[in-house]
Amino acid sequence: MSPTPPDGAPLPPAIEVAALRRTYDVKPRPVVALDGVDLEVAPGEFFGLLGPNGAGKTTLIKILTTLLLPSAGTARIFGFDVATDTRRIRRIMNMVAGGEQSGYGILTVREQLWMFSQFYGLGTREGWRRVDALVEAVGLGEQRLQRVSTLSTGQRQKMNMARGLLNDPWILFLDEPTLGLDVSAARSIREQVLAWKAEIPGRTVLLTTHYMAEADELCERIAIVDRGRILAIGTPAELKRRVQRDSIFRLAVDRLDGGPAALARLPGVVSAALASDHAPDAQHVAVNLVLREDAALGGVVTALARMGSQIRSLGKSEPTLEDVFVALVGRGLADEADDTAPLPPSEADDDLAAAHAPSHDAEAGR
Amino acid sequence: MSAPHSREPAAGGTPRAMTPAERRRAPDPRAAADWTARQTAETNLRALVGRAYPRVRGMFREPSWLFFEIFLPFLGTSAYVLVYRALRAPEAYVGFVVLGGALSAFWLNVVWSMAGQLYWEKSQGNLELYFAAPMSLMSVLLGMAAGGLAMSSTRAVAVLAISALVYAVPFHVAQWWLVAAVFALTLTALYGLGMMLASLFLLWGREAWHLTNVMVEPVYFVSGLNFPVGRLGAVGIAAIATIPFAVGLDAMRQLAFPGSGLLTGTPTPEAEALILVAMTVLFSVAAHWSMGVIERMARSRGSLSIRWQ
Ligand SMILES: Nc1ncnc2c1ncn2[C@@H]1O[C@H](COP(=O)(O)OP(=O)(O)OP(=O)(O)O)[C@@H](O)[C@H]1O
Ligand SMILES: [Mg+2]
């Protein structure tokens, strides 16, 4: 059902997908990216994409913004086909992407946001102003007139999101924005477009990132997809609320042998993985359990003590949309993506497994 | 469905729609998305403008390129003066060979700059902005054909006054309205050119580099870069009826050094003002055409961008 305005005329979806699929021509075989997505995101949405890598989030961007074609399946924006109305939609979009290297590093920082905001039409004048004032919203003025060849990681993301909101798009991509930026570099870009987007009612983000507590923190609804698929979509707490009746626990240990692969296949644990903020140098090894109830713990502890790993931390705590991820994809972010990684546990789960049908998914949402 | 006034996202796989009072304050995308048609002129103008910009201002950024760009040339040029001097061959060569060597930068600009340029720009990323950008590709390619030609006028200009100067080249153009009308045509025609290389050189990827090597000095050979062109007899004439900077360089020879005797064989000026028409057209339309290709292939196969995460 789609929101109609006061004046009678029904407001089409700001994104609005069906069936749609994409396969790459590549050797050996054809890639399937994406198998089969179904897809609704409101006007005013603030949705975010999560997967693995090669999961298809991309693919599914470059679609809607009119970059790539659709092997099968339709896709629109604002009702707008993205294989035959392009003018169109570029006209209301922008994109955004993680570690873009756009731009000519011999201009300065405001000389090519005002190249860019030329390709949009904007007034000689008139793109002057709103590029200054998108380097100050980004907090860029100290750079402002610094070449963009000398920007360091974080400020040039900065620029690239001014960028982005040049045009005043109504509906933008972002491609893991804050790729790569460090803790506070990342808060700012997040919260310039959080600013951005509450300015005007009906603006309309889709997000992609590897970070969970960015798309907690960022999204209204969130769509799990791995290998071209769409595992669940349902507000942060809707997705919590699938494991919630599991256990769950953070465990940290000096070291384990085989992985969390090797506490999976424990009878009553539904997922090990590693915690994403794991950091590979740290002194110990931080995974997060799913557990079908909390007395299978006693079994995880013993097979610790016989694999031989002292246990630094243990505690039981709230899920998070990692649990969700974990228990769904069947692998952590952080765990390698290979096929040594544990059977998705869902399979022993009736009830995440239901989740694997996207037909089921509004159901299962509630 | 959500209450009316809570931020709380409706369930599941349905949409949160928005409040009735954002509903009632926003306005319809729809409408931003149709544009009229003086709109769209427009926004390719600056597009246009746009592009042209980084170049002209690297140019003034980066002088250094006035060094390789003007005294090397300058050289290459004296060369063949100080021969045909020690030759004692008839003034007019030492004029052939200044203003071949000033119409050569475009020939440089346009092999060198204009037709890796689309091929560059798709492996730093701009590209996929490009194209997703409300402006027509057009734009892009003519932004960067103004950028170009204003440096190469740079050096052009240049080479050719301290040519003439230093040896003292004796020109008499008769037909001035012509020769400004040829010089015009050729650049057209030099710049169709690169646009249509451009997206050529998209098209084909690395391979066409190799391209460049050829168009270099073997072009300059057959276009009589140094001398001239009707000499070449069948291979001369060759180059007349395909390369652009061959046509423009024989007609204004013919134009600056008008009865000298030594250009024989060659269609007279005008009609090589009407070969650079055709080509001027032909290589438009040409890239015009394969731009729409280019994104269509593109957009089907998923190759407008070599990063990709
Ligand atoms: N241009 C291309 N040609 C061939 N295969 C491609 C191309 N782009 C993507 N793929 C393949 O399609 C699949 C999906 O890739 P995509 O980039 O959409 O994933 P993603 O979810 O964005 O991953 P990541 O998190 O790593 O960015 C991958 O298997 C990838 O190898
Ligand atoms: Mg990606």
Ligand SMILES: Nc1ncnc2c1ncn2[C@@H]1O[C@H](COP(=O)(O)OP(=O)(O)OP(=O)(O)O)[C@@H](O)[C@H]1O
The other form holds:
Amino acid sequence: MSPTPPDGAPLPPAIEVAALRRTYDVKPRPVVALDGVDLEVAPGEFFGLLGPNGAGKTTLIKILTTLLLPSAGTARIFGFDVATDTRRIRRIMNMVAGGEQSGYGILTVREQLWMFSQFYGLGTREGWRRVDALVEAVGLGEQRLQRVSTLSTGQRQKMNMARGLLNDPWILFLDEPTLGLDVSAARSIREQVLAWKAEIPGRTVLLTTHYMAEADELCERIAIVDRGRILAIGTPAELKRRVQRDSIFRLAVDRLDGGPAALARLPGVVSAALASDHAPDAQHVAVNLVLREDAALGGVVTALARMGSQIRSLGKSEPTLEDVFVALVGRGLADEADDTAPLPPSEADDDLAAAHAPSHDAEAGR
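Same protein, different form: I have the form predicted together with the ligand, so give me the form predicted on its own.
FYI, this one's just the chain on its own, none of its partners or other molecules.
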């Protein structure tokens, strides 16, 4: 199923959220999980959502996947309203979460996936065709007749990924899909997602992850969320530029007469200091340079040549997404409790089935 309209008309935004608010009525006082969120994701975009535990990410995803109604504001998926067009949204989206234990361990991989194909409304013949194709695509051909209860964590998540693609969604929600996986299994999941997205223009992915390198690698744009509000949106490069006003270089020379102070006096140099990992008995002198702009580096190189110093290595230091995150949020990813309590396994299964049962209405998400 392609998200491209048959008449060639432009697609509406894959995700369009305006003034979205969600409050939980709990004691001693209500909890505001989302506080006026505005967000737009274009068709075909790989979008990331980063935030500490308790930021509101889980609540936002539950609303976008029709499992929860907003308290105020609007949210649309490809133009369909989450409150009134629930059945249509559930036909064109799917969700995969890290650590999922959904389904029945006594079933084989093939039987489990066929069961979900029936939840998604596929016919018997089409269901088996999709199951067998996806089992091979995710690399579970040898395990297709193996009971789910005997799968490793990585194999189970590959099966969950196959389940998430059964209904050929327009938009795929990934909630920490590589949580707890080893390096090889996590890479396999990322490659599968990228391959699926590249097959048809317009396929869209929204990813939440606590792995900053994963978000940096996959996402075209990222929103950083905290306390129910979006603090910043941009490409990874744009977000990094927000926290680095100066150019930072690591310089290693064979000798440096006068020490770092000789460089600190040069035009355009904000500061020069020995690198924290510099060893006094090293064969070179390692210096961290902070420059007002990259152009000032030319003056530094010229000055070193005049001093008779030879450059051994030179590299520019770039801020990471983690630097951006800490600068904006002021704390790490897991410093607070999550915005909603985790569902017990039985309720998680019910939510998963509800999200893809075409006959349910929006109130099923309450």
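None of the values given here were measured: they were computed from a predicted structure. Positions refer to the first chain, counted from 1.
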**Report entry** Check: I222, L113 assigned to the same rigid part between these two forms
**Finding:** yes
